[in-house]
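Single chain ahead, written as structure tokens, the form predicted on its own.
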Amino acid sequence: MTELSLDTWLNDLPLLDFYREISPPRRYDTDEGAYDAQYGIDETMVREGLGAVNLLRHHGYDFRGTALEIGCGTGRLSLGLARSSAFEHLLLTDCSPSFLKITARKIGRVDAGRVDYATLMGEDLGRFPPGSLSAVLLNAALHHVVDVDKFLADISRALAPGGFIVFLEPCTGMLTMGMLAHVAVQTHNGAMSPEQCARFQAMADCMTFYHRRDIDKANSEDKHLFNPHEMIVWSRRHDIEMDFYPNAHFAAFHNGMIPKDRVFNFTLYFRNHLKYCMNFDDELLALYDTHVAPFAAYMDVAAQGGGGPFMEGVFIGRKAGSPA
């Protein structure tokens, strides 16, 4: 399919205010208009979406075409995307349209070439033309979606040949702060309160939840923790051949480098984590300086010289053939 193709198949779908919708538009669980405050994102943040723009110039991709953004959010990607003019068209794209309209606001008049904006579930990735886009860019989304193997293979289908697909997860070495969040509940219930256990408990049911493959995860909003053999062996399965950058953000490469091997400070992600994800206040975090933190710490000192356990990566695939 040629670029004028998909132009004809956006063209026809119903426009909705400023974007055009693939997917009828849903909410996000939570309160869109708060959701940059309590992940502490702000419109000078670009360094993520220039640092995918210089991950994808390092691995050949050449800009042609149009790079679809799937579940944008407030922009946390798309803003440095866009303000790099790298792209010859850019689809941003999300469930809600509380969250294009944000994104829209913080690009604004930027000269960023083409942008265009829609709203998409990613279980209707199928519809897109076969081979109609050149890359696909993914920020923390695709943990949301319940069936990932069909997932990537409608990826397959929708890149042209020599397409990337580039993006951030969560991987199953998150699953060693559920398992330190539970040992202090169980060690420590003396010095916390019923409540204060009540919320590091809550935090490694979540983690065994998004660990656990035997369970329904249909209605849930975060489902999986990934495992980067896996990824890499569904991505072959569907003509992408995946690299990986263990426990690195898109921002790790805004100036270039690529950091192959990087040591990161465990104890700081966990604590981090605590108070983005899991909303823990100051007292919360207090507690966990105090009684999970020096447990935390044994693994900054077994990563010392590399390695460490997988919390999360960027992964970037190239499907196969070469591009027209």
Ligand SMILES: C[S@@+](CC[C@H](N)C(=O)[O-])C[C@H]1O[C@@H](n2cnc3c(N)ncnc32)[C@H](O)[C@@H]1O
Second form
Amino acid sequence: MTELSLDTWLNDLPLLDFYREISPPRRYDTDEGAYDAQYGIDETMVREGLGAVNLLRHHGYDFRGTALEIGCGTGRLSLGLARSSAFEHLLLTDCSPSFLKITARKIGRVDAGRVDYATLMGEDLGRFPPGSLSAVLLNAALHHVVDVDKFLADISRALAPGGFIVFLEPCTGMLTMGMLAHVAVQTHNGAMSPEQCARFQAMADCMTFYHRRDIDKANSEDKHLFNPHEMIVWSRRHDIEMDFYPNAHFAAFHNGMIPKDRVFNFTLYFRNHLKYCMNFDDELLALYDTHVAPFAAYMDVAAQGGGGPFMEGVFIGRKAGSPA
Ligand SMILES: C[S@@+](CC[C@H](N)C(=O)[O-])C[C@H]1O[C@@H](n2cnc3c(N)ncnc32)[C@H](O)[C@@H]1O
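Show the form predicted together with this ligand, please, because up to now only the form predicted on its own has appeared in this conversation.
Starting with the chain above, the whole complex follows.
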């Protein structure tokens, strides 16, 4: 399938305002503007997309054809992808039109390459013309998709031979944070109020929920923690050879490649997770510093010399075959 046929397909879809409708629009579970403020997604985030560009280049991607971003949110990754001007054609998508509007406003006009927008649920990837994409990118969006195996099958079908999939996702190492939060609640000895205990326990319960595989997650926003080894095996079933950079964000690659065994600060990672993802205020963070961080420091010692639990990481896979 050529680039022209993807264009023909896109042009046949409803055009609303500035974006095509591949999937019916769906709002995020929190206010989109508040999400942008919570994570502070500003111009400094340009490093995320530039990092992804470096990573793709390092792995041999030639930037021809259409690269699709799924779940672009407020542009954390998209900003740098668009500003790099490296891509021939970028298709930035999200299920939420409000997210698309925020991202499009941040990106504005680009110097080179074409940027289009569309509403898309990851579950609808199977609607793309086969072989019509040269790359698919996601930043913290795959864990929202219920059936990951089907998603990988759809990706493989939509990618041209030699095409790339690259994504950052949370991994099973996050369960270590949940366990420590749970232990803190059990052993607080009166140092925390019932409300404060409930906040720590809610964090622990989130991790349990994401990790469990025996419950229906269709109606929850966040769904999974990934096991890197399993992801490599699943991808291989769909002709995708996957590589993994543990405990890395895309921004880590913006000045070049990073070693896979670089040292990782668990205590700080845990604190930042509570602050940004769980909205802990200074009072709750002080409780973390006093009652949890001394135990979390165990992991920093254990991770000396590299390694450590895989909290998240960047996956990059290549579909079998050579590009045309
Ligand atoms: C955690 S946010 C990440 C947003 C952005 N990529 C970032 O890094 O800030 C997840 C994004 O995925 C989108 N999303 C949720 N469910 C999705 C699905 N089933 N398919 C595609 N995108 C989805 C949400 O609207 C949201 O923008």
